[in-house]
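Quick heads-up: it's one chain on its own, the form predicted alone, in C-alpha cells.
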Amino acid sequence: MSDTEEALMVRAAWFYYVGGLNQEQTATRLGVTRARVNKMLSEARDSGLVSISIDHQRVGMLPVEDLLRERFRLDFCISTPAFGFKEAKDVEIEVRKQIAFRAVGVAAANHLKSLLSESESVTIGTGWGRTIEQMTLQLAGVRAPHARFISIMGSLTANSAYNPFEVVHALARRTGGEGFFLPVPFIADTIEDRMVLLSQRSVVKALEIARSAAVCFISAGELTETSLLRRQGMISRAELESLRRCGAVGDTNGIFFDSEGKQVDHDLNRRTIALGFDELMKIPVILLIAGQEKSAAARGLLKSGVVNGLVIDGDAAETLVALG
C-alpha cells in the first residue's frame, strides 16, 4: 500500500468512524466510490488501523461467562456475543470462523491493552494461531516502549501471519516493545535433536524470558484434518491418527491433552519444544477459543487446570456450556 492510500484510508476511517458520517457522505468527501470506502473500512479492520471497542458486560452473556468460570475455577472468563451460528449450513464455515476469530481479536485486544496500562515493564507470552493475530491485528493505540513480548513455543513453524515470530514482531511493533522468540522448530525430529537444541544459549535464554512471564495469551486446537496443524503440515495424517487413538482431543503451542487435560504419552510430546504445563502452572495463562469446533479440546484444557483467564465466542461458549 501507497503512502497516497493509507492516507486516504486513514481520512475514510476518520471521517466514518470519528466523524459519524455514513459511507455516502464519506465517499462524497473523498470523492471516491462508495465501494472503494467500504473496502478501505474493511482493510482499515483488517490491518489493524482501526480497533473496535465494545462494553462486554452489555451484550447479555454474563450468565454463560460466570457458569464457565464457576465451572472451571477461572479468575475470569469474557464471552463476546452469540450470532446464533447452530449448524454449518446457517453460514460457510470459513466465514463463521472469521467471524468468531474477529470477535475473539476485539475482546482480548482490549484485555491486553489493560494489562499494558497497568504496568510500564511487563513481560507477556504468546503462543500462536489465527486467534493470536486476530488479538494482534485489533491491537491499536497502545504505547508500551519497556515491554516484552516472548514465543512460549518455538518459532520456525509455517510462514504465516500467525505463527510464532510474526505475532511476536506484530506486537512488538504495535506497541514500542521489544520481541524475543524461540529460534528453533516446533516439534525437533527427535528426542536427542530435541535435548541439543534446548542446551543452546539462545534458546536457553529465551526460555527464561518466557518463565518470567507475568500472562501468557495461548490458544488451542482440534486435532481434525482440517485443523492448523494439519493445514499447516505440521504433523502428518499418520501422526494425528495415533493421537487420536491415545486420546487426544487438542493442542495448545503443540503440547496434546485428552479430554481429562492430562498430557498424552505420545512421542510428539517428547519432541515439543515449549513451556510445559508444570511451567504454565506458574504463570497465569489465559486461553483464547475461537469456533465451536474447539469447543471439546477448550474443555479438555480448561480440565487442566493450566487456564486462569478464558476470552471466548458466545457460540462456543454456549457449546461449551452444553458439554458439561
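Provide the structure of the form predicted in complex with the DNA, given the form predicted alone shown above.
Here you get just the chain by itself.
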C-alpha cells in the first residue's frame, strides 16, 4: 500500500472512530466517496490499524477455565466467552472459525501485552498459523523496543500472512522490537538435508535465541484434509494418511503427535525444523486454540506436558471439557 493511501486510511479512521463523524461526513472532509471510506474503514479494521479492546479481565467461563487448568496442570487458562455456535444456524462455518481466531487473538494479545509491560527486555518465541496471526493483528499500541521476537520453526515457501516470517515481522514492527526467524524451510526434503540446514551458522544462532525465549506462543493443527498444513501444500494427502496410521491426531509447528501427546514415529517428524518437545519442555509454552475442531489435537498436546498456559475460545473449551 502506498504512503498516501495509508495516510488517508489513518485520517479516515480518526474521523470515524475517534471523531465520531459518520461515513458521509468523513467522506466529505476527505474529499472521497462514502463507499471508499467504507472500504478503507473495513481495511483498517482487518489490518489491525484500528483495534478494539475490551477492558475487562474476567470475561466469563470461569468454571471451565478452572477445570481445564487443573486437569492439565496449567499455570493459567484463559477462555473467551462461548458464542454458543453448537446449535446456531445463523452463522456460517468459515465465519465461526474467523470469529474464534479473532477472539483468541484478542485474548492472547492482551496476555502478551501484559508480559511485555512486565519486563523491559524479553524474548518471545512464536509458532505460525491463523490464530497466531490474529494475535499479531490485535496487538496495538504497545511499545517494547527491547523485546525480541523469534520464530521457533522454519518458514513456509508460500508467502502468506501467517508465515512465521510475517508473524515475527508484524510483532517487531508493532512493538518497535526486534524480529528473528529461521531462514530455512519448515520441512526439509530428507533427513540428511535437515542436518545440513540445521548446521548453518545463522540457523544455529537463531535456534539458540529461540531456546532462550522467556515464553513461547504456539498453536495446534488438526490432521484433516482442510487443515492449514494440507491447504498450504506442506504435506501430501498420502503423507497425511500415513501420519494418521501412525496414530497422529495433530501437529504443532510441524511436529506430529498422538492422542497421548507423544511425538509419533514417522519420517516427517524427522524432517521438521522446529524446536522439539524436549526443548519446548524447558521453556514456558502458551498454547492458542481457536475452533472446536481443534479440540482433539489440543487434548493430545495438553497431555504431552509441554504446555504451561492455554488461551482457548469458549466453544472449544466446552468441547474439550466434554472430551473428558
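Just so we're on the same page, rigid core means the largest C-alpha set that superposes within 1.5 Å between forms. As the structure is a prediction and not an experimental result, all values here were calculated from the model. Residue numbers count along the first chain shown, from 1.
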Residue 9 C-alpha moves between these two forms by 2 Å or more, core aligned: yes
Rigid core fit then residue 19 CA moved by 2 Å or more between these two forms: yes
Post core alignment: residue 28 C-alpha displaced by 2 Å or more between these two forms: yes
